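The data below hold one chain only, encoded as structure tokens and taken in the form predicted alone.
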Amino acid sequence: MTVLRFAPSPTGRIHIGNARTAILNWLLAKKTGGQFILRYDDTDTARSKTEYADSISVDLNWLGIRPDRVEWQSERIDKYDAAAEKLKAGGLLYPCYETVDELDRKRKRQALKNLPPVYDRSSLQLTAEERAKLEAEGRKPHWRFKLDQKQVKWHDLIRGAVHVDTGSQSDPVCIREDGTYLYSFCSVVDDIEFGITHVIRGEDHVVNTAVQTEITAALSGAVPVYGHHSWLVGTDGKGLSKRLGSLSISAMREEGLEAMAVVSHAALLGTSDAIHPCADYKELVDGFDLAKLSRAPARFDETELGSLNAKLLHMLEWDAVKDRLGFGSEAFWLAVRGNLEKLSDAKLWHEVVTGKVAPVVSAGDREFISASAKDLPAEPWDSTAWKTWTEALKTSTGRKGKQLFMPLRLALTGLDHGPELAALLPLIGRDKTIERVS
């Protein structure tokens, strides 16, 4: 069975980028009938909040993403003092003693050099005397992984062939000073121990990937399939980071967007389907395939997400809606469906049909407005009224096209647009047709 995960830190709210992640692993879960799993990366005590958690389960369920479990890394302290004690036995990790500025006093004469900021585990050569000489001044360690130093290759679900040099990177930081874990370790611990077969995140952890893997080997563990989706950008090409507030998900939500629209748009991105919505997650998850994802960066457009939300309204049967909705009836729903950008824009409609209206008449089309009433045929009323009544007064008036439509919308609605009046005129009555009109 498929097992995948969505792993959050829980510092802030999610956004479109986070949500994009979580969505393709879920999809992935769904399409193969494996499992998903949320799982909270909580180790950052500092900055780990209960209160981001909750709005990050909050904005799941509301994109109708519903793991099958959830999981907390902070419960699971015991699990990583196992993983470390076994590879600090192995030699794989090793106790460093430099402090911050002495890292970077390293950083800055290798960058002079114009060597790589790579460290250069010259911790590996304390004695045990010299150890405890730094330690007795009062230093605690930190712990870093020694990597192997060769190349990490795997097919990538959606770059492809990939390799990343592990000679070329640092040997990552495991355990902190003051003596708690770092994600990364952690993850790869939850990772074996929760038996994830796929890992589907952003092209930022392509390095990280490959660390992670040496890790999961000296655990003795499988290594997962791993997917690196492209970076989400503006239109203008550039990163969203300085946008995400009003591009988190409890944002589109509060803005009356739809969360299938939010989560079509998130899936499809880079794929010709991104245009087009799904109506339900059925469909959007028969048609999954990541394959479909181009490397390129995703371009994230607020307007077009608007324009698909829309999209979708307009497709969307009255059974989807009308407990949402609370008012109205099928017919209402098909007449204006065709209209609105956001479901709340249904409200106006409901209003011109069974609320009050101020008509708009022009002092040039008072007369033929006043005069309509008397060519109103009799209820009761089908999408076959509006014809009989404009036949009618061309007949009558002479008028025809625009100047006898527009005049007629405008009083009957007091809007220059909106859904076609064939559809609507049934909805108001011949009542307030009349009390309109004069």
The other form holds:
Amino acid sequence: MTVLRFAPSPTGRIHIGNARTAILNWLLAKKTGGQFILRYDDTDTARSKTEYADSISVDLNWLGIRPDRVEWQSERIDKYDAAAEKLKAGGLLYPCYETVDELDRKRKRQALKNLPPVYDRSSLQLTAEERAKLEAEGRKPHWRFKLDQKQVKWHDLIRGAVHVDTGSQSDPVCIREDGTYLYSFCSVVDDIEFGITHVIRGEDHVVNTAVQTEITAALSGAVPVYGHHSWLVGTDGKGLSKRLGSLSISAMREEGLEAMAVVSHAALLGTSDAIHPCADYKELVDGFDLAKLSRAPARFDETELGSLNAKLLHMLEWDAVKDRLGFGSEAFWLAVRGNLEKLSDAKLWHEVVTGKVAPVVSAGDREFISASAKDLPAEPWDSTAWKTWTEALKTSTGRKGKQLFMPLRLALTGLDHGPELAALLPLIGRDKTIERVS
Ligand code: GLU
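Alt. form predicted in complex with glutamic acid, vs. the form predicted alone above:
Below: every chain and molecule of the assembly, starting with the one above.
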């Protein structure tokens, strides 16, 4: 049984990059018939907010990602306490007393000597008396995990063979001076307890994986299989971080994009598959294979997402949209869907069909248009009414092609572009047609 998770910190809204991570984990869970857990990494109490957690849950729901289980790190502190005690007892979690300033000065001295800014473990050398003295002075320890300082190797689902030398890393702080935990420690405890089998996350976590692999081993847990996906970049090749507002999932929803367009885009970005609109999750799951993900940065292009959205709308059936639309009919939908970029554009065409339009008639077409009504066939109309009418007009006026069709379009819709008139005409109906051409 596979168990996967998406573990956002509720310190902001999720954007297309986070959603991509969530979707990849979700797809792997679905593909393998496993479980998907949503875990809020909310131990940073100063920055975590329930309103962000709520927005993440709304966004995921909109995207169609339904977790089998939801967990909050802030509710599991006793588990972290127990794990920390175990590591402390084994000497693998040790107290450190340096202040932020002292650490900063240490790093500056190292930089001067061209040494990497790795923590020198001086607190590990403290005797019990020295520690007691520091604590008597009012110093509170933060706690670091003692790394093994060796090569950690794994077969990464996306990057292939990876090795990280933890000897070139500082022992990570797991508990802050105020006693709160860092999520990376909690994450290990959770991943072990929830039986997480696979973790797909961004490549910014590669070093973290090496560190967490050592902590997992120290807690006698099973190390999950990892896959680190590349970052998203914009069309300019730069990171997306500066434009996160407009790339948030909520902004995309408010803008009226289709969830499935966002999901298809996020899931197929950076794969060897062409980005195309998937009708549903089933299609995505069927075609899903992590091996198709490239290691190169994936390019996110809002214009591409826009055209994907349009393509998706063009193939949606009436049943899939009627509740959201709240107006129109199947015939209306089939007539206009091919002209939409966003679902909300349908409002304009509904207005054109049922509401008032301001007919546009140029001086040279005035006579042609006002005389055109007399060639209108009798109702009931179907999709042949347009052909019958225009054939009759061809004969009576000698007009053809654009000269014939464009003045009619302008008079009937007030616009020089739009859905096929053969489809619109029966929706507009004879009375309105006569009204508009007169
Ligand atoms: N809360 C972490 C993040 O959002 C989770 C990383 C992980 O997947 O372990 O970066």
